[in-house]
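First, one chain by itself in structure tokens, the form predicted on its own.
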Amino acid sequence: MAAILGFGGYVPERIVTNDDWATRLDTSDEWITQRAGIKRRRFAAEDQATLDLALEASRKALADAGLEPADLDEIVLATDTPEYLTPDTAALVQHSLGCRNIPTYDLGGSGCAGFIQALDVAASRVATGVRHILVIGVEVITRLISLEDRTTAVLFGDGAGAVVLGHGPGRAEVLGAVSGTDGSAAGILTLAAGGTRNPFNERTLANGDFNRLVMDGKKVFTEAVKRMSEASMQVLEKVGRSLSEVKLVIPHQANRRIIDAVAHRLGIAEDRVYVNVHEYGNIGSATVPFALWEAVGAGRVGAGDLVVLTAFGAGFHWGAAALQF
């Protein structure tokens, strides 16, 4: 069975508060807090990009696992904000870390559910005999969306999280994972410009489409709560465990209202749900691995604990994973 051997996380140093946003947009700390429960978020520095954040989290995960880059056999990286369109960011991580010529690949377009999908893929690779796989979730969302749209700009931040998977025993076993997709909802949460259907050109620039994130907040809320709750119960059923055994649920940190609604639907107390959205906002596919790293470091989980990860994102994609510490 695949096991997590090490955890890592990183957020940039620059802190952007709600009051900072109020100086440039028609918004306020009260409005953002009531709507999303977010107080602060981190922005990548001007000289930082996706690769830089991924490397910081990866090095921490490797150090935590007691491994060197030469020990890695594969790299899987989940992001919707790659360093370049091509080659993939995973290839750049492989070179920058100084790994051998191992296979690497990006999982893109899965939105905030990307890391759980990557974790599931990596766990299946370990089951086939691969020794050590680095799994990364990383986003520099603030670089690609409009910072003039108060309905979306204030929700996001930048960051990265990573784990090293291998054969047990490790810090936590990956008991199982589930995932799903509803492509009929693709237009509800999308950044449509930049592909072959709507490439970057003068028209895209003139229309302001190049960084226009389309999001139907009400529909996203409803689907996120439903899918994350259902996926959590499905993965527990899959691995033969019950919700009463779960020490901590680590959900995607889109906003506080979604997190609270998931907890209510699952019928679990607030202290069994990990929340850091107030500090970092929504950091996309980095949210779950970063929160996992932070929860482990804070002593919120330890030996013997059962933890459920659950996330929802564009696509619509969703998933959940069960970990036994």
Ligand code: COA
Given for the second form:
Amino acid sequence: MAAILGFGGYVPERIVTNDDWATRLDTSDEWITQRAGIKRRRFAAEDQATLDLALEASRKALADAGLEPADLDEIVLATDTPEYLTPDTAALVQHSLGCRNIPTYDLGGSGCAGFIQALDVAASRVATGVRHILVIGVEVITRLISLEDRTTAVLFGDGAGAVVLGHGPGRAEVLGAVSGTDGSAAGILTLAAGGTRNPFNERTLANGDFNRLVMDGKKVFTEAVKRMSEASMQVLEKVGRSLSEVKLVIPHQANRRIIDAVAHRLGIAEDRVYVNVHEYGNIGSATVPFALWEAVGAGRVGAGDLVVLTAFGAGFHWGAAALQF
Ligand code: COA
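Okay, that was the form predicted on its own. Show me the form predicted in complex with ligand COA next.
What follows is the entire complex, opening with the chain shown before.
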């Protein structure tokens, strides 16, 4: 069975508070706190891009696993904000870490659900015999979405998380995962420009589409609560475990109200749900692996604990994974 051998996480140093946003946009600490539960988030430094954040988290995960880059056999990286449109950021990670010529691939465009999808795929690769896979979730969202649009800008931050997956016994066995997609809801969360339908050009620049994140906040909210609650229960059923056995649920951190609603729907107390959205905002596909790394480091989970990860994102995608520490 696939197991997590090491955890890593990284956020850039620069902190942007709600009050900082209020000096720039027509918004307030009160609005952001009430509607989203976010107090501050991190912004990548000017000389940092996606690769730099991915490397920081990856090096920590490798060190935690007691492995060298040469021990890796595959890299999968989930992101919606890659270093370049092509080639994949994972190839750049491979070279920068000093790995062998191992296969790499990005799982792009799955929004904030990307890491759980990548973990699910990587676990199946381990089952086919691959020894060590580096699985990364990373975003530099603040560079690719409009910082002028108050309805989306204040919700996001930058960061990275990573795990090394291999054959157990490790630190946590991946008991199983579930994922799903409803492509009919693709329009509720999408970038207005950048692909072949509406490429970056003078027209998209002129009409404001260039870095506009199209988001139907209320629909995303409703879908998020429904899908994360259902996926959490489905993965437990799949692996033959019950919610009462779960020490901690680590949900995607997009909005405190979404997290609270998932806890309410699952009928579990606050202390069994991990929350760091107030500190980092939504860091996309980095959210779940970063929170996992933080929770392990803080001693919130350890040997013997059953943990459920769950996320949702543009697609509309959702997923959940069950980990036995
Ligand atoms: N500061 C102040 N006012 C803001 C604002 C901001 N940053 N952003 C939006 N507003 C305004 C709106 O323009 C609107 O004004 P109006 O009533 O005059 O039109 C008002 O606040 C209410 O907006 P509304 O959309 O009703 O708020 P909401 O309660 O739905 O909360 C979100 C908005 C985005 C926080 C919430 O819908 C949400 O979190 N949805 C999920 C988004 C998500 O998870 N995205 C990432 C997925 S990975």
